[in-house]
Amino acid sequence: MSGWRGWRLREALRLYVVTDRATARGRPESEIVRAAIAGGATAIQLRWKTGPLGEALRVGRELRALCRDAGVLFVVNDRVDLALVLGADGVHVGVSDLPVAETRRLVGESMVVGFSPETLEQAREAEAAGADYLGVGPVYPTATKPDAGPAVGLEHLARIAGAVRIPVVGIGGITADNAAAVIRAGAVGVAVISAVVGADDVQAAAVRLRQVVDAALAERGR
């Protein structure tokens, strides 16, 4: 069974970067990642929508190292098959992609399993399935990813955070400025893109969302 469930994963929710080249600026995975582990990033995930996978690889192996160095969660994004191949601590799926139930087969009990709900009765088969934990969104608007449909709210976010008993995380539009209320709303962290990949300084953007984070658990009483 992966080292990663339990109270242990909760931890490592609290600030989840995930990876972005159009937001990133040029610069690349491993400069944004060893920044944002710096600052205060509890897990990465990589996030390759186009490219070679080659190059996929290449970029996977270096963060795995960067994370397995840090002790941070590394997951790979919708594709199981190059999750295995890195070794990485988890996968992340949507409702597009290979279903959960299906992905727990593939990778058996080595990994953590994440999926994005977009309906609390998907949420619920979800952790039926085998997930592990649930990301949620978009919470606000967000322009960084385009299929990521209309902002969902807090509300939506509690309902899901309240009828689950596995972790869940909010993504989309979340800044340091909104973050602590997406924890007040039930989530034991908080996925970002732009706050962190797209900052002119990856570890201090890093750093105040941690420290935004943390104060709302602290607040909350976990």
Contents of the next structure:
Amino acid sequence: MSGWRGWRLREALRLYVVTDRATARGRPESEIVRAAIAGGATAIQLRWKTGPLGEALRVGRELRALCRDAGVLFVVNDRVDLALVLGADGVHVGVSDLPVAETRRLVGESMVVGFSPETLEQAREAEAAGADYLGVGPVYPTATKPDAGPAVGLEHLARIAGAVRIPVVGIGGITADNAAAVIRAGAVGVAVISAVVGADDVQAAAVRLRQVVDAALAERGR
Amino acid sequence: MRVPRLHLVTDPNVCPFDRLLALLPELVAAGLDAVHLRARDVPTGTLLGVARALRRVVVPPAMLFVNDRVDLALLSEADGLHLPELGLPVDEVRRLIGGGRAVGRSVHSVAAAGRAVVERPDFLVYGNVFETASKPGLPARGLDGLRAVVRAVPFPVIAIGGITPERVPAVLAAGAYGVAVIRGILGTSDPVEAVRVFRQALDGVEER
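Right, the form predicted alone is done, so what does the form predicted together with its partner chain look like?
And the full complex, kicking off with our chain again.
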């Protein structure tokens, strides 16, 4: 699992799909994730904000297996203990979660640690504390995460991407129509919730986004 | 594994953490056995700070338990983890936190207690035995329910929910090994005296 570094991590961050039960409109996580992977998702994040953890464990085991079979990066949001129990490839924390250094202490060297900074300073600190990648946003206005704050825009993302050596993905309000600009701003990929999880045809939505990201990366010469 | 008999469960709505931290040295000295850090809707980063502050004042023989989150229990060097009825499985938790630490499980029915038998936690917390302001509108499960749970499991059962020192003899007579309290201690005008009276009630019955 220590193989999720360097170019392999950058590749895995191209199309990063974050689960969200409310956005899925009743469709189970496993169905969404299977379709997203079939459409080209390269990373899946299990985000579990409400409901019993025993249920998260059941869902997580399904997603863990789907990702392993497909060679897709499997990340757990916030709950480091759940990530450890599931044998996830990575764990993702934000500014109000466990600090990056403490997260690293718990998961050891092999697990990927992602962090969502709000400021450039936090981005630099997280890199120094051992974060493997950053999720920066919301790039565009979004309704999925009401706690995410106002959109920070592409310039903010570009500033952070230019200040750290670890890869950066953009998140927040990203669709196939605006994803190319996120890559041009310096991101190695895009993280999405609504654009894929909320789509009527999850697989087709993932295919479209993946095409846009791949084209923009090719244009940038990676 | 030693199982504590007098448990205090935190609730920032009843007693803010800064006040609790100031009180705890005296509560522990008065005979408080265990403190469970439980706080819904508090960000993980904030909870880590609270857990570490609790660790400094919840000293042996008192034990510090973290509710639900193994990651916080590990980082705060807690003595144990307490699982909600629908939380992680006990064996997964033991694998993560290693030996020498206690694992408890909350249950709210005889059926759930039966399911807990096979996973062998160190103790169960069962309630709510009496009506309690912590679970408004939830009818008391009563001493009969407590007796049934005690009969169903081979490990200690801690009673929770509306427990007062006056009710301790009846609760112990129903087979409970100890009690867990929020308002019975933190909602009183003199929490230190409340711990002392609970302690006497628990120890008094033990001596008989």
